[in-house]
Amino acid sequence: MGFSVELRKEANPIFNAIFEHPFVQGIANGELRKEQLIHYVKQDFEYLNSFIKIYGIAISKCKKREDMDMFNKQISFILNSETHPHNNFCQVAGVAYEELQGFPLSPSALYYIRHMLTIAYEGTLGEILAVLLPCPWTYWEIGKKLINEANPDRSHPFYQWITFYGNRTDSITTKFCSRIDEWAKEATVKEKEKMKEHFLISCQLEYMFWDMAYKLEKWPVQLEAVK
């Protein structure tokens, strides 16, 4: 069983409650509210961004130039390709995209950066590889999950979401998951224990990132903005 096997099969009670949350659902069957994609729309902008820099991260501590392709890639694929499902939330809820960046960040969506970013700089290209792993894994078998289940048409509000994900052939998913079996292979008990911990970390938080859309999720302090 590669290593990849074995950090999914332990993820598994997670990715379960992920298909279940009410955000997930509710692209599902085409319901939620104005308010609730736009706060993910917002907090996701800012964690993309981040992530391409993670990516820049990993480039720096690669060895073999076949990573750093495979990590260039996810950074054009971010700038040029995933702002198609943001844009579908946007037109859904009425607002447009540009009006919709450049937002702080909420509680869950500050800690999952910084998780990221502290193994980036801290952890190897096997740990950086497990911390990123989960966002484009769960993302490909919600899409896949939900073509399934919701067989959406063309008339479905989150379609294009929807397909956009599910109908992927060439995720980075499987590159990952091949990379990360490669990497295991020669790693140390301790380094491959790491790596397991970012994986389900990241899964946590994953859940966590859906659940703050849903909820509107701020600080619990507000403040009056700075003029």
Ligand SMILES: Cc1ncc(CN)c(N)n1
Second form
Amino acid sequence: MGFSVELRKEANPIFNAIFEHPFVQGIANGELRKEQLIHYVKQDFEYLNSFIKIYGIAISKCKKREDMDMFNKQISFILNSETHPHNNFCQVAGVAYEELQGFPLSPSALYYIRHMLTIAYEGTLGEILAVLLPCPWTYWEIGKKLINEANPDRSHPFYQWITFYGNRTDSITTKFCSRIDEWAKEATVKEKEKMKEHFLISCQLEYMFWDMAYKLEKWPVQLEAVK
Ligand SMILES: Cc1ncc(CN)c(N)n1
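Let me have the form predicted together with this ligand next, following on from the form predicted alone.
Complete assembly follows, chain above in first position.
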């Protein structure tokens, strides 16, 4: 069994909880409130900005050109393609994408980003791959599942979102998994334990990100700007 298969098996209860989450179910049945879509896009725009920077740190730790190329392509993907699912949510919510950019992070989004940044600065390339993998993997599976279960046509409000993530043939998940499997063959037991821990925490944080958007999560005390 490859290491990525082992990771997926351990994370199965978290993947199932994500599929059942009311935000994900809301994408499937087209029933999400405007504020929930707006909160998600505001937070995800900042999350993806941080992801680009984390890829930059990952590149600084690469020894092989192929690894640099893999991360570099992902940066372009976020910059040039991953704006489409955001635009889909904005259209349904009736707001301009530009209006939702530059907002402060909610607690769960901040926690997720800090988790990835810590591992990016302190960990090996294998640990970095493990902490980043739940991001593409959970969305790919959500997309495929929603295509199978909701079978959306073009009239579905979230058709673009669902097909964007579910129809990927050039999946980065597959590339990350084979690179992790390769890395794990050479890794010590201790490093593999760390990789698993980072992976599982990121899976939990993927769940928390959906929950944050669904519940419009905020900091407990709202502060006014002091003049
Ligand atoms: C929080 C989160 N996780 C994953 C993805 C898919 N790249 C995303 N856009 N946002």
